[in-house]
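First comes one chain, alone, set out as structure tokens in the form predicted alone.
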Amino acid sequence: MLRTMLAGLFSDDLAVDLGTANTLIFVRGEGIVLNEPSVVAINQPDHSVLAVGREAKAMLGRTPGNIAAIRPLKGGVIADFDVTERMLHYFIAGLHRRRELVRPRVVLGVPSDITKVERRAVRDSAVRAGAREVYLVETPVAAAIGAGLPIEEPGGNMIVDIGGGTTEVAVISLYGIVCGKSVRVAGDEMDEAIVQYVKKRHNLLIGERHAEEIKVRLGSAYPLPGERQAIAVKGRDLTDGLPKSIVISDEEVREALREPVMTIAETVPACFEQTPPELAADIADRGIVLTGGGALLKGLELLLARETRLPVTVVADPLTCVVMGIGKVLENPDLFAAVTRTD
């Protein structure tokens, strides 16, 4: 008992947006202070954690067999419960410069459709990776939070969210979600829709790594004006397993990326067929926002907008736009009580 009261004393709230690409920590009273991938190195012999986050990243398609660079969630959910804690006992050590007594309470922000056993996974792994109390917050009203919307309204707020696994679409109103649809659909799917493209247009595998500097070099969801941007792509030749370099243009990796970013753009107005004429109305007034990763995407704020004739516009800062959400609601006694779950 006493040994929980003086954690409690030690101890430093946290905002912790566990991503399926990046995990980002933001401490009350500080700010964001982690940003990194969210990959870990296990050396299989022995299970041991060899590296986390960005040098645990740059293992990926590059390790031994005794040695796994582990992905622990995917589509926004935990794929791998011990990876997982692991990966955030590192995280949460660090901050706290691995001392005993520090115990934090930490807000997580988690898929809208997750389930209840997916969110009793996430709060057990979070706290046998050294939380004190542990409360959820649904992603789409983080990022609604953290791009500035005022959810307290009786008024319509939709937003719009692409994280590495999953695309959120939410109607928020008075602190809730009032509909919503939420994909598979997000950042990674971009990134094997061009190793599937390189693979079948130019007998070519790549790695995903290559893949995803590909999306952000030349990667868009719309014709842009300008001139024709192509850059050289390496990877090994199908038919005689030999290294190969090919010339790959913007037009290209676009008809790559088509399938996800229309699957992304058609979600919207299905979700649109759910919400109540009255909040369909001031969505009408206020447009579109757009958060996460995959909002930097070239040229989507115009698809959607063409797609729903709707004005669209994408947050300053999309990838960390979840986070401070989560870390205005630590920070807020009113927020924290109407948008946290401790289910």
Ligand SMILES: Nc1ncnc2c1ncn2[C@@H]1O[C@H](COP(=O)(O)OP(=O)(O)OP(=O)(O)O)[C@@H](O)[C@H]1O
Given for the second form:
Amino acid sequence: MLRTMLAGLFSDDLAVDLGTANTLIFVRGEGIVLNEPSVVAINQPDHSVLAVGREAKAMLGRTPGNIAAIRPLKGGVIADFDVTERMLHYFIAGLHRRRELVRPRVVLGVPSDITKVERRAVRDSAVRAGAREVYLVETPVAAAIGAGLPIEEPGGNMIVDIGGGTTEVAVISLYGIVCGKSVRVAGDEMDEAIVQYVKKRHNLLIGERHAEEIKVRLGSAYPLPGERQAIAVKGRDLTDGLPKSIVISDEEVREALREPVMTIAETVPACFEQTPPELAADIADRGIVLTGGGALLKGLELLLARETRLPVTVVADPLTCVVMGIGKVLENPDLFAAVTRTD
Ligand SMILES: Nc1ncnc2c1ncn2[C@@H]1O[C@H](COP(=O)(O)OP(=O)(O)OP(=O)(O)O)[C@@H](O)[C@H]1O
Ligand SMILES: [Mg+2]
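What would you give as the form predicted together with this ligand, now that the form predicted alone is on the page?
Entire complex below, previous chain first.
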């Protein structure tokens, strides 16, 4: 009896932001219940799952031959179906254990430019991972909802969502994307740019995880006021193959990041080229809103403001904005009807 009553308190609905870098799950009535890196460690001989999420991320670049630490999504889309499905299954099963979720209804965020076949793949993965019904919502729309923008009105709202694998720029009005532009350049490309820079300039090979750490601690898109900073970077010397440590400055990291950062910045004017003038005028007044973990790169909003001559703001919590938006969709039937799709 008590069990049934408790079960009734929990709803069967989940909002899932299946990102290239991080997966977040929101349960209706509860909020965010899971926030883990989208990484799975697989034991090669028998294909069993050894670890998922944070624990698996710590293994990236550190596995012996019999273990593979895999990031199953690339550029915002599923690159390895089997592993994505197992990851989702693991995450959803973990929630099951804590509450009475029986084959939940799931709303998933997907990039706006993916093909029908890719949408189908996402849907199938979620169903095989245990979902009863699957609805999709475009990431920029979810980001705009999460940011609290008035997308129900006729008026231009511009979202720039910079994730791990993809940057999506979209103009949203009346619940829909009027025009958008995406590039497969985001946080991962920034990490890779740091790896390449350190290799070229310092003859030092570093791992991608270390590069990400450097980006988060020292990275910037625009010169910032205050003292110059520097940190120690450790890797393998390409000349003699031995471990070595060098010191890298914030200026060097900015130089390393210039190319991916400029590619991201150029996506905004490319989107404006397709934007109807009335909506462009609205955006000139309201400005541009940044979401996604990449928006946390220091000075990115200053660079974008300089490049576009428009006001640019970063939402309060860029890493959770999309899943919070999908969560609002779950909780509001009108919004649900207006923005989800089943094809
Ligand atoms: N303080 C920071 N400075 C710069 N980058 C950061 C910072 N914090 C997180 N990031 C980067 O944000 C990215 C992850 O962002 P997010 O979780 O929004 O991506 P995602 O939704 O998983 O990916 P996608 O939307 O492309 O599928 C990573 O590349 C991470 O390194
Ligand atoms: Mg994302």
